[in-house]
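Only one chain is given next, in structure tokens, and it is the form predicted on its own.
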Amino acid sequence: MKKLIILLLISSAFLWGQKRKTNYVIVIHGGAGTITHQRIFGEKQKEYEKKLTEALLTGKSVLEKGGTALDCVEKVINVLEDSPLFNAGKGAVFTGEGRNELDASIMNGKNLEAGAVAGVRHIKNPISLARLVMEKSPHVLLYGAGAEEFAKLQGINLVDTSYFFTQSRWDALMRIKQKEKMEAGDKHGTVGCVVLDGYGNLAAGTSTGGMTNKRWNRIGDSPIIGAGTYADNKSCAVSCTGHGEFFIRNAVAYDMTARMKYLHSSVTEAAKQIILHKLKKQGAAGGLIAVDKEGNIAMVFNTKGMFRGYLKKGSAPVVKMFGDDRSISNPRK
């Protein structure tokens, strides 16, 4: 009988490891936007930087233990909504009304499953809620008070809204009302995760707070499948920030995929061609991280600066935030 076990055991180990064929990789972002070395430096730029990094050291450990693209996802992202660095989750921007209100999406690339909500107000990790869409409903997309009555179904413990809250986002908002129009500099901090995990397959998730002063519930394009995030194991994952209604009308993330298998456009040539080129003449500001599936990867962008890293299997975590990329590239050494 312990012979038996021990045959069970090793033929099992040995086809999880024929399973697990690929290197993973992890690409991150934390939102484009006005990021100069003027507006951030010294100890605020140390912390960006050692956020981004537990982020992917946080993805890597998931995939270390054998979890999925869409756990990684998920895991990476929960990082970076707890932060109140970035405009999602804790650190969500305020709406004309003085309120938080906001979105996330993530997408399977592997049967091209997908999940989100939109104008939530009470829940902490939107991204673990849009999860939980794909999998435990028949629908895609839930809106506000419903996606909010789901939640409480699934379980999810609902926070108070004060626990969005944070000064500097509300500062933001009073700067924006008294000049009555968007500053470029508080438009950054959409967060957002691509990964190609240990069994060949992709996932994309966004998370934002949405658009400072925004009014009359505006969504825009992170918790819309095919405008911010889109994943395909046949070409690509992707993640987008920016000008959220020129990704919509453009629907940047599927844009991606479709150069890459019907132009056959490396994930490079691919991104550069919609926001250098396509986004720029529309006068769109923003960007996107993308990651193949064969592990190559993409972090391009038309603006001043955009937070973001990754990780690939063997390697320290990379990450950068400025245009001319002289940010530290890897805080651990």
Given for the second form:
Number of protein chains: 2
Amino acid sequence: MKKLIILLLISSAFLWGQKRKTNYVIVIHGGAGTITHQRIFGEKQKEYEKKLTEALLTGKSVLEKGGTALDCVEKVINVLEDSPLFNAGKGAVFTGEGRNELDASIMNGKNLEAGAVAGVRHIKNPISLARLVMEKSPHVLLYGAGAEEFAKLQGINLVDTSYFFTQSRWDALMRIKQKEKMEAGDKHGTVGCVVLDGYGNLAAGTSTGGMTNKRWNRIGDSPIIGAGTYADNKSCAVSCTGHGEFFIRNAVAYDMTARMKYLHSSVTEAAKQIILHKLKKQGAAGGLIAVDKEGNIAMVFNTKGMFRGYLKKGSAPVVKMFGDDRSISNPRK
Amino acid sequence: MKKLIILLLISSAFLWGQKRKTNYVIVIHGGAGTITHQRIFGEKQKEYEKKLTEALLTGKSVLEKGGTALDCVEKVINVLEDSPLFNAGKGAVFTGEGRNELDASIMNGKNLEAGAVAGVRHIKNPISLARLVMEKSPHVLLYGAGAEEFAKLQGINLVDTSYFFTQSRWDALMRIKQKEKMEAGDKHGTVGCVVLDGYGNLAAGTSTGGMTNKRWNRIGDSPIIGAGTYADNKSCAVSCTGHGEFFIRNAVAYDMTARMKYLHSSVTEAAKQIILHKLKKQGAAGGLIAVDKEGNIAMVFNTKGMFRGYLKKGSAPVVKMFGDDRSISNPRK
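Show the same protein again, this time as the form predicted in complex with another copy of the chain rather than the form predicted on its own.
Next comes the full complex, and the chain you just saw is listed first.
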């Protein structure tokens, strides 16, 4: 009888320990850039806040039902891909040829499995195709027509290219072509999500239309595992946004995990070192979000603002976009 | 007069110091795989030895004439691309559709500039196009038809796809398609080169036809900066070969530099940790070559063999391929 009581006590302690692990965290971004009070206010600001909140609550619902970090990353990014507000899926920017070429990648921190697609033109939700590449192909990265052939074999319906037409992105291309100069928000707007789930696993995903007026089938950092996206349970999950070429050359997403593993930096220290020092010195604009296995989060950017938000189990979603409220402990909702 | 003598002495000491830095090193690989005495001997072995030696001597000639590490990487890889012995350029393997899709990347350790192309079908020397992407475009990575359009603008002549036909690679595809099984050498054979030049700068490059029977426009690690190729004067220059998906997921090339920068590992320790421990545990076959800013080199692989060689200023070229002579201090020529 005594033994039984001891066993019960040990089991309860164990279960309590397990339960403590289930404090999930979801972090999202919708791109970094010249996001200021002068440019975004009133109805427009509310639209962004509403959509970012919806994405976080979608993720919450996935996790509350016992979904994994991977499920959560995919579904959250689907919400942002389906909105014309962000440069991913429906709101993708136009290439120099007036087309939409979408890139996305996803990674599972539990086993380092990863999938990515680049240059797809008929895929409504590139992040979901990236997940299929990870789970149903022997490869990590597929391109364009080949990736779409694989999608068809997986039962994904291709959408007509007209699906991706949005007037504001088209106007942005025209402005750039005329002025050969970027305006705020024309260039970036990539979306991303990183999650620590109830099972203690990390996952990360990123989805984008790339850079307005990009040419020659340019591939940026978003579909590159190690550049735009990385997840490893031993360190953190990361999703980046910004001037992709610099993020590739600095292997930013992997560097986050390397600094945590090898230098024992915190997730915030690592993010600040890379974004505010290393990249800023190179003149590279952008930011990143990250979450570690303890649920600590970083949302760091060297631009005027970054659409971003997070949701921790048991708390309300927090959504921000401007640069004058960088502290995550002082949320501006 | 006295002042002049002192000035002359200082200048000489300075020049001597500069000269000491000019102990250049060139390291190459021609792919890792089942390279054994049973498979490669006699005339065949001599062919490989001859071509690897020619590549090293080409690099030597570039550096002796005052060329940079970048020039050397490009010209050395051109020699290997032009040979049908290796899976790059002329000897590229066939995709599942019976085509050749070539990938390459190059990086300058002096300023972290990088260029890469993937999925090109009409480019005789993909490494040279990668260099043009780095030097003449605002991008790092271009794909397929877009990359070839850029090539034309740069004055590169496109070659007919028939240029890449080699009977042995075609037979390899047929064997794989019939047996759905790889034979030794069918799968790998990527080429790469890393250089420390006379100015103390590092550079790295990798070129490949990818994986025999690859499908869906698969992109491997070779054109991915941080996965197959990386160079940073602060740590080392790296070129990888092997099962590309694992090299992407582990960001192998960048991880070499991270271990050196953050853990102060030597180039050999870092290479062994990654190739012989981390990747081997994951069941990932492959190898890498690396050189650090002091001229220390690593040529590490977890397969039966790896075509490889090096040339240090003032010494004869050293060329090896089998696994039973791993020591670089005990060259088998």
